[in-house]
Each structure stands twice: as structure tokens, then as C-alpha cells.
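Presented as C-alpha cells, the chain that follows is alone, the form predicted on its own.
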Amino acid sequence: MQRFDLAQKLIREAGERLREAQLEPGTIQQKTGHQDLVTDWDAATEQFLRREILGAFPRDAIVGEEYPDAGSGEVTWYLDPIDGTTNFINQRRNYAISIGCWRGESPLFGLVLDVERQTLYAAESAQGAWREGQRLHVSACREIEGLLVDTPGVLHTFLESHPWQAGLIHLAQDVRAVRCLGSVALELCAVAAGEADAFITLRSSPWDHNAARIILTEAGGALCTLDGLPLPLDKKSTVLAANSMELQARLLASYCCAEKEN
């Protein structure tokens, strides 16, 4: 079996498990406070990956949310076994599973799986990006005052002091309107979609964001991080994704990297 055929049968059952599963007491953990959560199906859910992953490709390399990364391959897996826990504890939908696959700094495939809506968003390097059969691309929007922005954290994007704060308040003040899911796949993907213009993030992790960006540069948009940098693929990072690279310029010429610079 291919990575990509792998990858989709695993996702969709790693899904079919999350959605019969009881947060019984005591399975619901703190990480590095009461914002920042875990459960017992995280680490489930990556170690199912994991071991399946590994049981059909043993050379290749693993980096995941809730383990130390494995193996030194070529190719590398990067997974997020639950992105958007809290909405997973509270609300039991606007979370998912996010796989991505790299050869190297060269894209393979990424997948998100909205997991209650039992929706797989999917791309492959220069094949385009479709959700459940159905072929993505991003909206046509270039004016200011028409976009709809996401943010995956209203406190950390808007409202703690950083760099770019004020220039963020100030777009957020310009634009349509902005949008919090709190899980950066899903957001990412809804640029993807269409469904909105941009998507900024003061923090993100590999995991996060390594399957997504695939999904939505292969629709027509463009990310980088908030100083105006190629997004890294090994570390945490800022992100701002847009629906085109026209778009990325003016915001970041507007409220981004003119801030930092004042």
C-alpha cells in the first residue's frame, strides 16, 4: 500500500475511534496550564498512527504531538492526533486529525480529517486539494474591508502583548470580520475553502500546520510567518496564510511587519 492510500484508511479510523470515545474522570490532563489540555485519546490516537505508520514503513520518520520524533528517514510523517483538544473536551466537534508527509523540505500529501463532520480535506504535491471528492480553491477577496480572518486564539492573537499586536488590532478593525475555531488545520483549511480570506497565529507547532499548508498552497493561497519569512517545516513558528501571495504582501506590509519594525 502507497503512503497516501495508508494515510486516508488510517485517518478515517483513527476518526471512526474518536468519535465513539468516552472522557471518562481522569482521562482529561493539564499540559502547561488550564488552557493548554490533553486526554488520554491524544496519546492514543498517536500512538495507533505511530504504530501503524511504522509497521508499513520502518525507515521512515515520525514527529508528533505527544511523543519524542522517531526515526532519522527521508521521509518525514508529521501528526496531530487531536488539533483543537479543548473543543474535543467542550464540544465534541471542531477538531481533527491532521497527517502530513514530507520527503525531505518537498511536500508529499496532507490530510485533515474533520472528525464529527466525517469530512477529509486532502491534497498531493501538484495534484490540487479536494474535500471528500470535491476540488478546493481559495476565494477571489483582495480588499481589506471584505475579508473574513481566522484566529485559532482571540487572548494570544489579540489581546497579550507581542510584536505585531497593535497592527493585528488594526486589521482586525479593517476587516470584514474575524472568526475563532481554535484549531489551525481546520482554520487553515477553511482558507483552502474558501469559507475565509486569511488566518493569522501568534503559535504554531509542526504538527499543527505541516499537513494543512500542503491542502492550502495546493488550492492557491500562500503562507509565511509574521516577519515575511518561508514558513519553517521542524519548529514552531508564527503563521499568517492568505488567500494568495497578493494578499500576503499587503498584510504583512500593513499591519505586520511594519509594527515589529516600529
Ligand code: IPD
Second form
Amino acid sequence: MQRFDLAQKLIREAGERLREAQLEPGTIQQKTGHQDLVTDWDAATEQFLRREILGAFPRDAIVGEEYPDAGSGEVTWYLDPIDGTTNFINQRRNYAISIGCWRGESPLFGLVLDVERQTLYAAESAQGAWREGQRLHVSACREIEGLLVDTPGVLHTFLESHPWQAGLIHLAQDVRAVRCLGSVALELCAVAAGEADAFITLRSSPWDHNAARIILTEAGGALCTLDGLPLPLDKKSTVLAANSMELQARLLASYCCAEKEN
Ligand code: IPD
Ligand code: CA
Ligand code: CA
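What would the structure be for the form predicted together with D-MYO-inositol-1-phosphate (IPD), given that what you showed me was the form predicted on its own?
Zooming out: every chain and molecule, the one shown earlier first.
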């Protein structure tokens, strides 16, 4: 079986398991604090994915959220077993499984499953982005006043001190609306689907964005860091995603340069 076919089979199977999961109190733990939770289901899902992927492709490398990196092959799988664990616990919706696959610095495919909606976002390099058979395209909005901007965390984006804080507060005042879902992968897919126009986060990890970034670029969008640098593959970073290079450049120039605000 090809990697892309295997990944689609595994993500659907893992999704079924999560939909049936019983979230007893003893299965939820704090990771780094009370705003950073993990469940036994995060670990079980990642174990399942790792076991099946390495069983089929033993020379591939895995970078996942819950366990140390494994392998050193030229193909790397980036796994987030549950993106939006807090939503999984509190809402039992708006959480995703994310699988990104890269050969070195080149994207192979990205899959993001909106678990409770049983909706799969998928993109293979140069093949476009798809949601359950429907081709995805970014929105056409370029005017700041008309933008809907997603960010996963109000606290980190607007209330904490950081180099872009003043600029991002101005952005929030200038756009049509800011929305906050709480899953980096699903929020990037919302930009890919034209349901949001831009996305900003101060904190994102390779497993959060390395699948959805392929889906977004295949849908016509663009991503970079809040410094305007290329989004790294293997380390944590800020993320600015937009429906086009043009909007990305406008947002960077008007809101993301620390020097302008000081
Ligand atoms: C988190 C979610 C959240 C974002 C965090 C991520 P997790 O992932 O995507 O929306 O604000 O930065 O770490 O912990 O639920 O996998
Ligand atoms: Ca995540
Ligand atoms: Ca996670």
C-alpha cells in the first residue's frame, strides 16, 4: 500500500476509535499546567499510528507530539494524535487528527481529520486540496476590513507581551472579526476552505501545522512566520497564514513588524 493510502485508512480508523472513546476523569492529565491537558487517548492514538506506519515503512522517521522522535529516514511523518485536546475534553467536537508526510524539505501529503464531523481534509503535493471529494479554494478577500481572522488562543495572541502585540491588537480592531477555535490544524484548514481569510498563532509545533500547511498551500494560500520568514519544518514557531501571498505581505507590512509599533 502507498503511504498516502495507508495514511487515509489509519486516520479514519483512529477517528472511529476516538469517537467511541470513554473520557473517564482518570484518563485526563495536566502536561505542563492547567491550560495544557493530555488524555490517555492522545497517547493511545499516537501509539496506534506509529505502530502501523513503522510496521509498513520501517525506515521512515516519526515526529509526534506525545513520544520522542523515532527513526532517521528521508521520509518523515508528523503526527498530532489529537489537535485540540481541550476541545476533545470540554466540547467533544472541534478536534482533529493530523498526519503530515514529507520527504526531506519537500511535502508529500497532508491529512487532517475533523473527527466528530467525520470530515477529511487532504492534499497531495501538486494535486490540489480536497474535503471529502470537494476541491478546496481559499477566499478572495484582500481588504483588511472584510477579513475573518482565526487564532487558537486569545491569551497568547493579544494579552501576553510579545514583539507583535501592538500590531495584532490593531489588526483585531481593523478586521471584520476574530474567531478562536482552538485547533491549529482545523483553523489552517478553515483558511484553505475559504471559511477564514487569515490565521495567526504565536505558538505552533511541527505536528500542529506540517499537515495542514500542505492543504493550505495546495488550496492557494500562503504561510510564513510572524517575522516574514519561511515556516520551519522541524521546530516550534509563530505562524501567519493567509489566503494569498498578497494578503500575507500586506499583513506583515502593516501589523507584524515590531519596529513599526515602537
Ligand atoms: C494545541 C491546539 C491549540 C493551540 C496550541 C496547540 P494540542 O494543540 O492546536 O489550539 O493553541 O498551540 O498546542 O495541544 O491540542 O495538540
Ligand atoms: Ca496540536
Ligand atoms: Ca495534540
